[in-house]
Every structure is written in structure tokens, then in C-alpha cells.
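We begin with a single chain expressed as C-alpha cells, specifically the form predicted alone.
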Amino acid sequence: MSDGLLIVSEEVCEKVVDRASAFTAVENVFAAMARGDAYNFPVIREAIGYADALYGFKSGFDKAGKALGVKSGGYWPGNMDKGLTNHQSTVFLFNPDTGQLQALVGGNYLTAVRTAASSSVSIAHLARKDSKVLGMVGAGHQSQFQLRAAAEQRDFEKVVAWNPHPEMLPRLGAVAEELGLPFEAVEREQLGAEADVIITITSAFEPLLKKEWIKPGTHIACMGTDTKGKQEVAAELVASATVFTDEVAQSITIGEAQHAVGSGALAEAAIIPIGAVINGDHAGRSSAEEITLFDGTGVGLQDLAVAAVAARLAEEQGLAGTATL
């Protein structure tokens, strides 16, 4: 990477980082985490008492990929009314040999694409090969990224979707149509009865899916819970599934598993890092009837991995700005 400070804008990130490169970066960093070659630092995430915003820092070091840095940002719920993305963030990459700042990388697009890559990795490794119906719970900004990424992992024949605000569903339906997939807005019970793979991508603080609605063999990727108190599915559903996650420490404290573990219904030791499946140390799905659940809490190393790819490709293609400190 250049000796100068690289500036990689949101626009450039969208040009250079596609779904395939994001998938590979996230899969590799999950594998490195499971091997002990990469680790996340404790997350700081707080309500700032202004604009109803959540703000914080995610940081870590990937020794295998030589990515050191921090993502700073959060969630501003009023941004959509201003024509802005609710999630706002920037990634700072540092030279692990010297500690010097190497790159400033826009984090909004990368957050969406790495979150979609994370659920996509879980689908690739855990969903039944014959999965035909994709269920989407949530229709916000990130849901479109989730749908596009998931559609590449299995030969889905239909998309069923539910959102707390149904008027937002047509935008998701347009993406499904673009992908050549029939789309139907349904109630949650029907979604659970039909879907072979379910992605939840909301900011809910209450369970949106119940255990009794989910059929055997379903794979669920819970991607919205990343803060203490948030919840997308019933704790009973989590406890009844085989649970995989990006990082166990986050899963039990700020992830979907926090409620099941807190109630004693699920043991921390029962939660499996997805990297163990990627590395071949865990078999993953054990039967066609097993319900698997991926608790995608969103770790800083995901952000660093895709930001490092963005910085490298932007520099190689002459699209990065430069500055000196």
C-alpha cells in the first residue's frame, strides 16, 4: 500500500468491492478468527443522547490478513427522512508494522455489503442444498443487499417477505423481480411455514418470529441484533436451533443469543463459531431436519477485511485519493 494516506470514498468503494470479493474477505476473516489468527477488541456502542443516535467503535487485528484498524460510526434513525443512510461509518486502517494511518475508507456501503456477505457465508455453509424459498424479515436499506447476496448461494424459486411497515416491501419486491424471482408479501406465520432460508434484518427490540412458525430444516440468519436489548426472534427458537455465530463473545452479550443465554435456555458452550465450519473443524448442518441459526452480530474484523480490499483495489485502479498528515 502507498506510503501516503489513501482516501477511499463511498463512490469508489461501490465501484471496486463487489459481492464476490466481500464474500471471500468475510469468509477468510471468519476462518482466521476460528484459527486464532485474528481477534476483535471490545466493542464500544452507546446511545449519545442526541438525535436518538447510537454511536461506537469496532476494532481488531487480523494477523493473517495484516489488517489493523477501527470502524467509527453508528445508527441515526432520522437520516432516511433527510435522504441519508441511517447507518453512517468510516473505517480507519493502520500499518501494523508502524502504527501509521494508512487509509480512510467510507464505511456505509461496506457495512451493508459485508453484512450481506456474512449471512451469505452462513447460507453457503449451513443451508440445505435443496432450499427453494427465501424468507426476508425486514425491508430497510440493508435488506436489498441481503437479498442479492443470498440469491447467489442457492437456487431459490421464490421470495416471501414481511416488514413492520408493509409500504416498504415493494422496493424489495423490485429487487426480487430484477433477479427473476417471484415475490410475495406474507404474514409472518406463512413466511415461517414456507421459507427454507430466513434472513432477519431489522432493528427490532422484540421477537418477530416464534418457534412454532418455523419448519424443520430451516436455516435462519439473524442479522439485525447488534446491541444489548435488541431481539428479532423468540429466545425459545434460538434455544431449539443449532446456533452458529461470527463471534461467541458478541453473540451472548449484544447478539441474538443474548436472551436465550441470559435465561439459561442456551449454554454459551453450545454456540459454534462459523469459522470452525469454514475450516472443516465442525461439520455444520447434521441433518435435513435440523434448524440452524446464524447469529450475525457484526464484528469489526469484517469491516477491516472489506475496507482493506477496497483500499487495495482503489489504489491498484488509481481511484484512491491521497493526503499527507
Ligand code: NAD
Contents of the next structure:
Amino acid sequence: MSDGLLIVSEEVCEKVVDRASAFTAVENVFAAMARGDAYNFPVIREAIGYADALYGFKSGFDKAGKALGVKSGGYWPGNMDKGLTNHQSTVFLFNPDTGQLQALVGGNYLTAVRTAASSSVSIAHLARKDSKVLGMVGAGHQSQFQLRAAAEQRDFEKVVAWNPHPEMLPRLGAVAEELGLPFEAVEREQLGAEADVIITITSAFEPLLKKEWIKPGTHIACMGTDTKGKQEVAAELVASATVFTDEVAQSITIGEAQHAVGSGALAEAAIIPIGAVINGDHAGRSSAEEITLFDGTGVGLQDLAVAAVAARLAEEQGLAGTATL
Ligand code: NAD
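Switching from the form predicted alone: structure of the form predicted together with this ligand?
Full assembly next; the chain just shown is listed first.
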């Protein structure tokens, strides 16, 4: 990267970072984390008592990928009414050799594309190869990215979906249609009975899926729970599944596993970092009947990994702005 400060806008991020490069960046950083070559610093996330906003920092260092930095931002629930994305964030990348600020990178598109890459990596490594039906729980901003990325991982023949606010589903249905996938809005029991892969991506604070609705062999990617108190599926479902995660420390504190671990139904030691599967140190799914659950909590290193890709490609293609401090 150049010696000056690069500025990479949201628009340029969308132009240069595609799903394939996000997938590779996220898969590599999960693998580096499991090898001990990359680590996340403790997350700060606070309700600031203004505009109903949650604001915080996610930070880390990837020695292998030489990415050092922080994503700062959060969630402003009133933004949609203003025509803005509810998630707002910016990634700051620093030179790990000197500490100098290297790049300012828009984080909104990157957050969506790296979160979709995360569930996608889990589907690639853990879902049954013969998965045919994709179940979507959630229909907000992230859900469309999730659907597009998941659709590339298996030969899905159909999408079934449920959302607590059903009026949001047609927008997701339009994405499925664009991908050539039949789309059906269903009740939750039917979603569980039909889906081979389920993605949950809501802001729920109570379980939306019960254990008895899920059929054997399903892979579930729980992507919405990223804060203490949030929950998308029943703790009994988490406890009965083989649980994988991006990072165990986040999984048990701010992820979906916080409830099952908190109640003693699931041991922290039973949770497997997905990087171990990527590195070949864990076999992953062990049978066609096993329920696998990926607790995708969202780590700062994912943000740094895709932001580093954005900065490199933007500079190579002459699309980055420059500044000096
Ligand atoms: P959004 O505001 O666009 O959509 C919210 C979704 O949650 C919709 O499906 C909505 O119907 C549903 N919802 C809203 N309030 C609810 C409630 N009280 N109970 C149940 N469902 C409710 O948000 P988004 O950008 O699509 O993000 C969805 C979730 O994903 C958020 O919780 C966000 O924090 C989380 N997220 C996680 C990661 C990660 O890395 N794991 C990354 C980005 C976002």
C-alpha cells in the first residue's frame, strides 16, 4: 500500500470487492485465527442513550495478512426512515510496522458482504452437499446479501422464508427471483420441516425457532445475534447441535451460544472455531443426520480483511482518494 492515506468510499468498495474476494478474505482470516496468527481485541459496544443507537469498536491484528485496525460504528434503528442504512461504520487501517494511518474505508457495504461471506463459509464447510432448500429467517438489509452469497454454495432449488414483519418479505422474494429460485413465504414450522440450510438474520431478543421444528441434517447459520441479550433460536436447539463459531469468546458472550452456555446446557469447550475445520484440524460435519449450527458473531478481523482487499484493489485500479494528515 502507498505511504499516503487512502480514502476508499462506499461506492468504490461496492465496485472492487465482490462476493468471491470477500469469501476468500473471510475464510483466510478464520483460518489464521484458529492457527493463532490473528486475534481480535475485546469488543466495545454501548447503547449511547441517543437516537436509540448502539455504537462501538471492533479491532484486531492479523499477523499473517498484516492487517491492523479498527471498525468503528454501530446500529441506528431510525436510519431506514431517513433513507439510510441502519448500520453505519468506517474501517481505519494502520501500518503494522509504523502505526501510521493507512486507509479510511467505508464499512457499510463491507459489513454486509463480510457477514454474508461468513455464513457462506459455514455453508461451504458444514452444510450437506445435497442441500436443496434454503430457509431464510429475516428480511432486513443484511438478508439480501446473505441470500445471494448462500445461493452460490449449494444447488438450491427453492427458498422458504419467514420474517416477524411479513411486509418485508417481497423484497427478499425479488432477490430470489433474480437468482432464479422459487420463493415461498411460510410459517416457521414449515420452514424448519423443509429447509436443509437455515440462515437467521434478525434483530430478535427472543427465540424464533424451536428445536422440534428443525429436521436432522440441517445446517443453521445464526447471524443476527451480535449483542448481549439478543437471541434467534431456542437454547435447547443450540445445545443439541454441533456448534461452530467464528470466535468462541464472542460466541459465549454476545453470540447465539450465550444463552445455552449461560444456562449450563452447552459447554464452552464443545464450541468449535470454524477455522479449525478450514485448516483441516476438525472434520466438521460427521453425519448426514447431525445438526450443525454456526454462531456467526461478526469479528473485527473480518472487517479488516475485506477493508484491506478494498484498499489494495482501489489503489491498484486508481479509484482511491488520497490525503495527508
Ligand atoms: P434491519 O434493521 O435491516 O432488519 C432487521 C430484521 O430483524 C428484519 O428482518 C426485522 O423484521 C427483524 N426484527 C426487527 N425487530 C425485531 C424483533 N424485535 N424481533 C425479531 N425480529 C426483529 O437489520 P439488518 O441490517 O438486516 O441486521 C439484522 C441483524 O443482523 C441485526 O441484529 C444486526 O445487529 C445483525 N448483524 C450481525 C452481523 C454479524 O456479523 N453477525 C453483521 C451485521 C448485522
